[in-house]
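For reference, the chain that follows is the form predicted alone, supplied as structure tokens.
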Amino acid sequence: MHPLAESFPSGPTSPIGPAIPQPIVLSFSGSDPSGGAGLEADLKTFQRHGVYGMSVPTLLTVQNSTGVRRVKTLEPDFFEEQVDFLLQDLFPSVIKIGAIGDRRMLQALIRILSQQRMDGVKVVVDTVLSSTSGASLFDMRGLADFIDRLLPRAFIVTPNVMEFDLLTGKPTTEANAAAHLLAFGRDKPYAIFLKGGHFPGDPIDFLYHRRQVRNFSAPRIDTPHTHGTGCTLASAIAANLALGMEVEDAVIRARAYVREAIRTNPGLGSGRGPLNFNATV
């Protein structure tokens, strides 16, 4: 394991000078005003692990923890200026991408992320498509631009079962996954991490990563409180990625976070509750 795997660390401190430079996270997302998902999440998850988050919002949203009722996606432009003048200053090493909205804005990420001072920053696409209540995050006639034009620029996805069926046109099963991320996979850049949390029984989750699979599984914990666990693993495996791990290292660290947030869930609202951002593994 990764030396850095062995404890969420503190901060980074030094007895005899200033403190070391902290990693730099950048979260490109939607709001959600309870703060169990999208950029408040992607801010806690990065503060727990040591890192520097940072994010600027493409959507807010009317949502609580029952679901979310409304959508609006933000002013490209405006979304763009806050980029470029943020990035003159402070500069990721990490960058994660959830919510989108509609195709301007993805048209928008994708003009940043061609930027050549984006060369070597690694890039995170948790695929939020739509929300767990079914809220449109994502303007579907946008989805070839998606898969052709933003994923060949990331470093790692992380699709839902779900997700991962209309990335690739076709049901994926616990039994078929292996094989559907290899014919997926093999021409990819990036990593794929595929959520199996949809999958009937104990979940399941598998990683394709230069052109091998390999799974996950771990009892279900039976709480209805998980609401965010997406938009946290992938920040989680975002965090891990900015303090050195390789990519499974990242992805085996982010599973064992987002278990415990869950299992220690702090059991609030009255629907899908968030979970506990202060998990210790």
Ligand code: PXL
Second form
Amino acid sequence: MHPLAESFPSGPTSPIGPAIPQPIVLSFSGSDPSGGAGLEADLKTFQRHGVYGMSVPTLLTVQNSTGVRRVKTLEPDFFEEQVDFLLQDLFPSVIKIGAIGDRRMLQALIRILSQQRMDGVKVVVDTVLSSTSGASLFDMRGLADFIDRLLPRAFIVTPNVMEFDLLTGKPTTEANAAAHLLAFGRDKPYAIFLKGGHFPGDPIDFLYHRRQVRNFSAPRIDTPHTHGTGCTLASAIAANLALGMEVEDAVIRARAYVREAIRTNPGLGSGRGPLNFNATV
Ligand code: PXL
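Structure of the form predicted in complex with the ligand (previous: the form predicted alone):
Every component of the complex follows; first up is the chain already shown.
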């Protein structure tokens, strides 16, 4: 047996009887052929958390660990048809949204999420506005609709610092983050998890929820291999919500998973390589 095989999770299926029911999580995101980010990372993360993962791609990328070269947003009509047919058969309790591509795809998403059958579905919005390597994964002409029409449908939103600056229109620092979150979060129905990885020094993350801000700090892990950390974090939160956790617990557990996945990364690729998706949850 391969030495790694012993650490593989056995999963909740039974070898003799029918599978034990699993919560279903659906990802709408871009595809990363390198398997480190996007819907590939989402599905691996769902699997590791013991939830059943499904995905409908919004866009394709030409990508490896050194960066994103090209982005092709898919046809919104085809996307909507895929979602509609899928949901006639398999219905998720949580939807995770990653890269959207452009305004037409955003409109398609908003149409889907405003259907009555979606009322009880929790939506995790990872505000993927550009990749860390600089390629655009969202046409910023759609930003106003993203903020005014998509975000109000979210249960939790997970911007990094650059994305939060774009959402609020002002620069956020560790010193003013709590105040900016309280101001931006005012009257909003959703929670915001501000990822502090781009702050200098040891990062501090902030969680805004129910008019309160809580922060989490930990020593920075010194590695270039952080490809897809945002996607993985949002997917872990989505999985934890599907498993029935409250927002704070879902975030705390997701954060611990991502830290461990960064710490034990497999060191693949010549650029920013992927995380260890098999990390202990
Ligand atoms: O990590 C942001 C992200 C999301 N989705 C896709 C990506 C990336 C970053 O490269 O490629 C498809």
